[in-house]
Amino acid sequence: MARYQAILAYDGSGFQGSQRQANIRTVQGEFEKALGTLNWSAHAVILSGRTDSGVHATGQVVAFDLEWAHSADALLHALNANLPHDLAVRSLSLASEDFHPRFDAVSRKYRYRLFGDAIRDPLREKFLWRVHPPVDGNALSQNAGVFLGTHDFAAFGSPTTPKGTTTRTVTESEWKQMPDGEWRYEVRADAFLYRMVRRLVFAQVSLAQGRLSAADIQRALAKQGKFPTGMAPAQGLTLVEVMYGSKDPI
C-alpha cells in the first residue's frame, strides 16, 4: 500500500462542489468512482480543500492510498481513462505516508476572472463574470493591496469550522488586465474563509463601480460598522495552486 498525491483540474460547471455528497455529482465522488475501477478499497480520498458548486480548479490536490503494481505514470493514465470529460489528473506522484493535502498546506492561490460588457456573451460568461457598468481599472489596481497582511476577515467570509478563527494572512492580492479586456484577480493566503475570495471580489468590484469607498473596505477589515453583503458568482473563480513548502506536489 502506498500513498499518492495528484493534482486535479476540473470545470466546476457540472459539479455540485468538490466534497462528496450523497446522490449529488461532486469532484470527490467522481474521482473515487475512477479509483474504484482500480480496486481501491479505502473509505475516502483527502482533498486540499473544498470548492463550491460551479468553482473550477487547475491545482486541486488530492491524496489517496492504493495497492498499485505499476508506475505512477501508468496510474495517471488509468485514472484519466476512467474520469469524466470535465475532470482530469494533471500530474501524480508517490507521497510520504503521512502527507495530508489540507493540513500540510502553507498557502493557497485563487484566480478570479471578469470582464465588463453591457451585452451578454454566453461563451465568455461560462468562465468569467460579466459586470456592468464597467469597472474603474485604476480603482481595482490601487486598492487590492489593502488586503495584504494579517487581518480579521470576518466581514468577508465564514470560518471553515464551528469554532475556527476568521484571521488570515494574505501574501498576494493583485489585479491584472489582459489584452482582451479581461481582468484577473490573483490572491494567495495561508488559508481562506468559506466564500472569502468571492466576497473580496464583490467588494472590490463594488468599489470600482462607485458603490463602495476604500474607507468602507478599510472599516470592514477593522471590524467597524456594518458591511454590505454580496458575493461574486462562482464561475469566475479557479483554485490555481496549493503549496506545501518542502512537501510541494510535482
The other form holds:
Number of protein chains: 2
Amino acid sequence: MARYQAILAYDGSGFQGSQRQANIRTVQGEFEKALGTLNWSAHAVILSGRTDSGVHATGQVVAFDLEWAHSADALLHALNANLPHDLAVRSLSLASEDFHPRFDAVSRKYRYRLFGDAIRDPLREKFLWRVHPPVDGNALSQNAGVFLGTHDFAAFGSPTTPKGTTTRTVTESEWKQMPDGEWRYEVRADAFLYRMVRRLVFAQVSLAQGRLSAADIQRALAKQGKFPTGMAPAQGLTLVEVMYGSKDPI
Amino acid sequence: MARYQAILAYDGSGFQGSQRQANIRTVQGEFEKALGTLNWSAHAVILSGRTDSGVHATGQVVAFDLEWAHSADALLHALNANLPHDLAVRSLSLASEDFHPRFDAVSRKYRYRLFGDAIRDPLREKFLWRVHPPVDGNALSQNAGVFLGTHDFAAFGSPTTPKGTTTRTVTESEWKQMPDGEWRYEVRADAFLYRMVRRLVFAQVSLAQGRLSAADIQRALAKQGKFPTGMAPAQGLTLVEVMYGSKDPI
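Output block for the form predicted in complex with another copy of the chain, input the form predicted on its own:
Time for the whole complex; same chain goes first.
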C-alpha cells in the first residue's frame, strides 16, 4: 500500500460540488468510483479543499492510498480510462505516506473570468460571468491590491470550521485584461473562507460599475461597516493551483 | 407581418443539431418555441444552413415572419428571455420580405479549435479537440493553402442535396497559433458540403502527425486517389459568420 497524490481537472457544471454526498454526483464520489475499479479499499480520498457546485478546477489536489503494482503513469491512464468525460487526472505521483492535501497546503490560487455584454452569449457564459452594465477595467486593476496582506475577511465569507478564524493572508490579487473584453482575476491566499473568492469578485465588480466605493470595501475589510451581500456566479471560478512549499512539490 | 433576421449563438453540446425534428432537442425547435410565446404563427423559421449535433455557433443566421408592435431591440430581449441558457439571439433587425438566409448567403466561415496533449483535459475539451500525438504546427500552417480556390471536394464530404454538386470555392483557409498550445483553423467558402470542415481538419491533422502526405491530399482534391476516412469531433467546430454581400448586411 502506498500513498499517491494527483492533480485533478474538472468542468464543475455537472457536479454538485467536490465533497462526497450520498446519492449526489460529486467530484469525490466519481473519483472514488474510478478508484473502486482498481480494487481500492481505503475509506476515503482526501481533497485539498472543497469547491462549490458549478466551480471548476484545473489544479485540485487529491491523495489516496492504493495497492498498485505498476507505474504511476500507468495508474494515471487507468484512472482516466475510468473517470467520466468531465473529470480527469492531469498528473500523478507517489507521495510520502503522511502527505495531507489540505493540512500541508501553504497556498491556493483561484482564477475568475468575466466579460461585459448587454446580450446573452451562451458559449462564453459556460466558463465566464457576463456582467452588465460593463465594468470599468481601470477600477478593477487599481483597487485589487486592497485585499493584499493579512485581514479579517469576515465580511467576505464564512469560516471553514465552526467558529474558526476568518483571518486570511492574500499574497496575490490582480486583474488582467484579455482579448474580447474578458477580465481575469487571479487571487492567491494561504487559504480561503467559504465563498470568499466569489464575494471578493462581486464587491470589485460593484465597485467597477460604480455601485460601491473603495472606501466601502476598506471599511468592510476593517470590519467597520456592513457590506452589501452578493456573490459572483460559480461558473466563472476555477481552482488553478495548490502549493505545498518544499515538503511535497507536486 | 414583417420579416426579421437574427444572429444566433449556441453551445451545441445540448442540441441534436440545428434542424427541427419531432421529439428531439434542436436549435430550430427551441427557437420556434420561444417565438411561439410571442404569438408567432408562421410555419417555420429559415436557417442559413445546418449544423450537426454538438457543433456550436456564434454566427448562425435565421429569418422569420412576425407581427410585432415594438422595436427590434425589444424583440431581441423578449426572445432571449424565452430562450434556454445555451441558445441566444446576439443581434436582430428587420429584413427585406424576400430575404432568405440560405439562398442569399454568399459565404460561410467556420472555426475549428484543437490542442495537443497526451492527457485528458475536461475544461478545454468542452470546446476543443484534444489531439495526440501532438501536431506539427508548421505542417498545419504551410499546407492549409492547398484547399484555396475552386475544387471538387467529393473526397471531403457529401452534397447537401441529392446528386448535388460537390464543387466548392474556398476563399480562406488558415491556421493560427494561440496561447496554451491551441491551434485554430479558420475556413471560409461559398458553401460547405456536409461534414466538410471536420474532414478537412482531420486530413490536416493526419498530415501534421505524419500519417498522411501533402501529395495524398492533393491527389484526393484532384479525385485521383482514395482518401482515408475520418472526421474531427464536433465539439471543436463553430459556425462563426455568414455573409450576404451588399443585399442584406446583417
